[in-house]
Amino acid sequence: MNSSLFLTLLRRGAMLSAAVLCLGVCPAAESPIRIHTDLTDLLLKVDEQGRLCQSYFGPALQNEQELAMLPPGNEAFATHGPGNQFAPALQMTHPDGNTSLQLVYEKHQTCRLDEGITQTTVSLRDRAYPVEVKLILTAFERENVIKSRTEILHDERGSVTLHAYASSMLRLQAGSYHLTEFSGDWAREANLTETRLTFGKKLLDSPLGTRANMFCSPMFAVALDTPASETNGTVLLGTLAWSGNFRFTFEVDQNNELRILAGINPFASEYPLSPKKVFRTPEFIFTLSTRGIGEASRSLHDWARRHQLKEGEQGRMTLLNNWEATFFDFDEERLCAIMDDAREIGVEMFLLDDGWFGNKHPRHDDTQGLGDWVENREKLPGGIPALTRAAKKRGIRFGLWIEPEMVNPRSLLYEKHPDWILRYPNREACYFRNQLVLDLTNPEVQEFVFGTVDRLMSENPDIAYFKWDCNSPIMNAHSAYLGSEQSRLWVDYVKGLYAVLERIREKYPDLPMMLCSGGGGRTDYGALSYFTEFWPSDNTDPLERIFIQWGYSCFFPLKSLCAHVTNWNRSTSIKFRTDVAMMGKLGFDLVVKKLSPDEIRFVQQALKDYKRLRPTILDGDLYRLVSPYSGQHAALQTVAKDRSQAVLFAYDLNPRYGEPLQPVRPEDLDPDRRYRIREINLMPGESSRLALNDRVLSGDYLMKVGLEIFSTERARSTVVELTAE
């Protein structure tokens, strides 16, 4: 078996006899179900009841045997049914119209599916009906990481009616609990808010469906005792893999106890499961640090990289792409004009954005042509062909934009398939970005998504990228091929969605794609495993830009955000605007012709130093130093893992006359070792205003003392490179 298959197995939590190593059946627990990381210990145990527990959730426990001296706890996967007063992760009605469901311990089993990785699945049974549950939980012990995920089967004689099916259920016992969101809309994602949670409910969700985080994320941060701190504390970050509706339910009861419910929201989607049939939930994902946000960022993103992402431990290109440059306003030669612009300027690839398609409706704006994914002849009259030629006899790869999951009513696709896409009978269509959304319940249409790529990719094989993009949320939640179970629509999309990406990625394994989402209306480690990166934002104003990938970067490494430099906010340098694109997987979206020559020398050098530096900016550790939350600077920087180098990057975002400035100091140097400080992106005949530039001293002195880098002028910016001598 190849590794990449053998990976992709391990994702959908295949368990291989010939791959895993299984402890053995245990009937009985009468010692705890440990779930162990190298940092954190999550314990299960049953008490006298029969009932599954969660005796502790926390820092590793270094005695082994002092594990059984711990209490059962609390139900570790509650239910709706006796007993029960709080909010269930489980909640079903069973063929005769109970709605109740009690479950008990039956076994559990652990298996080492890789160096580092082990499985533990714990079967639960229902005391009067034959349901089964299986709790399964992943522990990552090296990245402090860990995924659960929950499957129900059942052997009625008839369909159960799934109300409620949480991933996961986590309880935490605290003084305080510190909640923080990360919210917004378009052109805004990911604003950082902290909330102190007291009796009660909080939800975090989203009933949007296709562009589910248009307005909240799926993900969250929950600081113990007091509020969330970048290097101290403890905190538990929390993160959904799943690419449509979800649901966040953090219940703090009479007891000041805190129980996290994670999963897909149920929100008009009472599920029917027929007999036999397995309902698998998507995996909530965690880590849990005493150390702050920071440290658990860390953990996540070496998990990410080593174990989700798409193509995760490779390399990124560079981009130019011609959004900006052209909209919908272009031609073969006009395309091959910003080509010779993208190879003067150094970037590895072109990438054609919308307007490329549709004859009859021909996608001249943003109201036709969606769904007719051929070439516009009066455009592109040699088509895609001659393009991926033309970027090829220029030595620089050729991306393409698509976004198949949508149709636009003027558009050969919807006169055909008018039963392809989700729109109400009897009712008007509500349209967004004058597009409905196809059906991806039904298999015909599943097929057609696939076979608009498949074709594009046998025909064009020098295709290097699509950007796939999803403009609309579902704003017409009915399926004519699901009939009378419109209920199943939310979740089967998704399932339909993953079906297309899994035949996609089994076909062109090495092939990367980009994430779009009308913006950062998809940021989940679902769809991340089949994409290499996602777009945070349509907005690039840098200035904004710094909010937003911050607060992104606090859940996925900087290889997977992509930061273009672009033509917002064009009272920003060419070089503010570059600094803050190259924390992260750098790209341009500009008129390279009106740059001024000093700002295409600057662009080329700048491609050069990032080219250099790329496996530390993308792969290293990431630090975030000074927050912009906090005032009117930031300061983010990555180390390599071998400590060897290190990239600095400083903003001066609206600083206020005469403010006083605090050093910046770098975390995670060798102290033993002397590093070479050299301000590097500087503009063509500018002098480093660095004090310490080309200076040579020690790490122990860098992150005790730091460096004078702030200043008090607006959208100014520094970065700096640290190698070790």
Ligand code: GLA
Contents of the next structure:
Amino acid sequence: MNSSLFLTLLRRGAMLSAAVLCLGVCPAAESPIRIHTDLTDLLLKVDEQGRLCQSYFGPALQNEQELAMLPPGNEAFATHGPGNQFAPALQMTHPDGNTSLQLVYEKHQTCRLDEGITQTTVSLRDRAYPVEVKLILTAFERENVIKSRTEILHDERGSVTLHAYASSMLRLQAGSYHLTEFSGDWAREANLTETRLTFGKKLLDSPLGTRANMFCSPMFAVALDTPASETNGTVLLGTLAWSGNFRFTFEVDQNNELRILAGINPFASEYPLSPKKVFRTPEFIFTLSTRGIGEASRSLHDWARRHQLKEGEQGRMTLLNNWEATFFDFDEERLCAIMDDAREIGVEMFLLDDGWFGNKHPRHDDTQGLGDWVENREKLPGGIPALTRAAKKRGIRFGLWIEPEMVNPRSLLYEKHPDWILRYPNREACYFRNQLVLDLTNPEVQEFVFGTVDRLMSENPDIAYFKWDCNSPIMNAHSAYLGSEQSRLWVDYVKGLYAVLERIREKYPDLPMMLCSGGGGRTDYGALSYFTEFWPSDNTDPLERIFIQWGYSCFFPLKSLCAHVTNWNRSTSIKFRTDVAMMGKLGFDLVVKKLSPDEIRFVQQALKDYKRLRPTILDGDLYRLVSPYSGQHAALQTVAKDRSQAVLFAYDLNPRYGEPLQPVRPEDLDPDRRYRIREINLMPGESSRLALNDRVLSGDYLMKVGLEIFSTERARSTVVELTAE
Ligand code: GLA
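What about the form predicted in complex with the ligand, after the form predicted alone?
Let us now look at the entire complex, which starts with that chain.
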């Protein structure tokens, strides 16, 4: 093999690195196939008919010799074919019109990809047709996370049509199932709603394409036997790494067994697969905890920081954004004044938002200019170079907003390339925020989108950050490029997007990027391997944000949740707004000049403290102590991995008059160490109302007795630092 081909294969992950150790291929699975983490076992067995079955899924079993005793169980990856009575994980039509598939076990192989990471590939094949399906399961032992995906391949005389192609199928057996979904809408994202699953199906899905998660995020929790709590009960958290249409099917059968199918939403997406081509499904990521949602979340956070999130173990920058301060109305001078503000309050970056581009169709509002990624000469005569220079002069970094997948009809791009735009040729286009979506299935469009970023970066190497927005769902699902194969659109769009993001990550590996989609429209681990953080919601009213950040924090680490102090809900104090935003990747988006001198001093000090505590807040273990869903208060806490420091955030929302208040008990401190209790984020001149402020107490006392930290005041907050002495 020549060396460049070798390198290409290596880069595509088609070859295993020298560290990878594979056990021999097993042609017959006599003993169970064991997908194993420190806390969980998923056991697969082959039954007498040769079918692959799920024998066990639950807490890790201690005695290897007992595994053989388990009955084989039911089919692990049910297909549409003889005998299946429920929703299939895989369904296809063969070129001869036959609609059945019946998979039997062929072989499996287990490889150690890295310390603590094992990948098992189980090959299944159909007895009647040359179709092969690989189930690929990767177990992260320490983090207790398993990823599951499939590869579908055939060698028939023509294309097969895939009608359903799940990434995973899991079976659970319990007395009752309690599903938590994370749904809402723009500005009220990721609300937790719990339902009991009874006989039949419940679907959580999205058909929106680009802004896929506007109504529902691709994540769920299923608690067994009793509703989920933060600290108790057996709970499965699952999420799909796919930035497009997803579908989770929860189906309870007549024996009260629950099947969970997770994958791309096959809605309007029959996929033609040519012979010898591989169809790869996205990864379904899951973790099972017997100690509640809190532990399951921490497992996902650890896994994400170590293995998925872009720059997951690196730092994050604080920033000042100009969006809510100026909207589209700015020029170079105004921006430089905002950069002065950024320096004054002490953030590390200035982020220039929407409105900086377009000349024939200047981007003075959201009706025009999208697609024309050239600086507006009137607003910015010196272009971006003048701005990056201005930022440098002030000792801060410069970040830029882009929305490169979209176009306004009033733009040069639209005039020049009408065939690059998704819309029906014979119907009126339907607009969302006055814009249309570019056709990323088309390689020329992929080149254009990559080129937009690449050109900005080569002309302005000092751009230190991008905010990548995506404000429209696919409202007109027709691609000029795909011709008669329109049903590929929803899948191929995402693959096209990933092809672009892959090139950007490869060329600019250290470039942090925020994933934004009108707030909350794209919140998945597929995209987050290319992005360092995401924008959970345009709603930055702190009272609302407590709920929104709480929801997303079940799946995503705080370092990936952007939280800005803005003017939404100005009736709350700057302290309350900052205290909420500090429980995430902190930024500001307001007119600093309108703050009082005391407020400015407060913000300056809060930023200093945030930078000092950032490793504990962003990389520590998160404990959600008091849920805003259960009353008028909320409390969260992060603890450094070595338990030397913790930060406690407590919020009073809208308490009732004279309501009895409960102490907040921190978790996971070292009972034998003594911690200094220090309230931070106090307004200048304000003294702490915390009775134990500045006292030193043992972790034992703090965890058992707790702190009297809540009040009956509306929108009041307290942030406490606990540092071991
Ligand atoms: C979206 C984003 C906002 C802002 C605007 C700009 O709505 O969520 O933060 O960037 O676009 O048009």
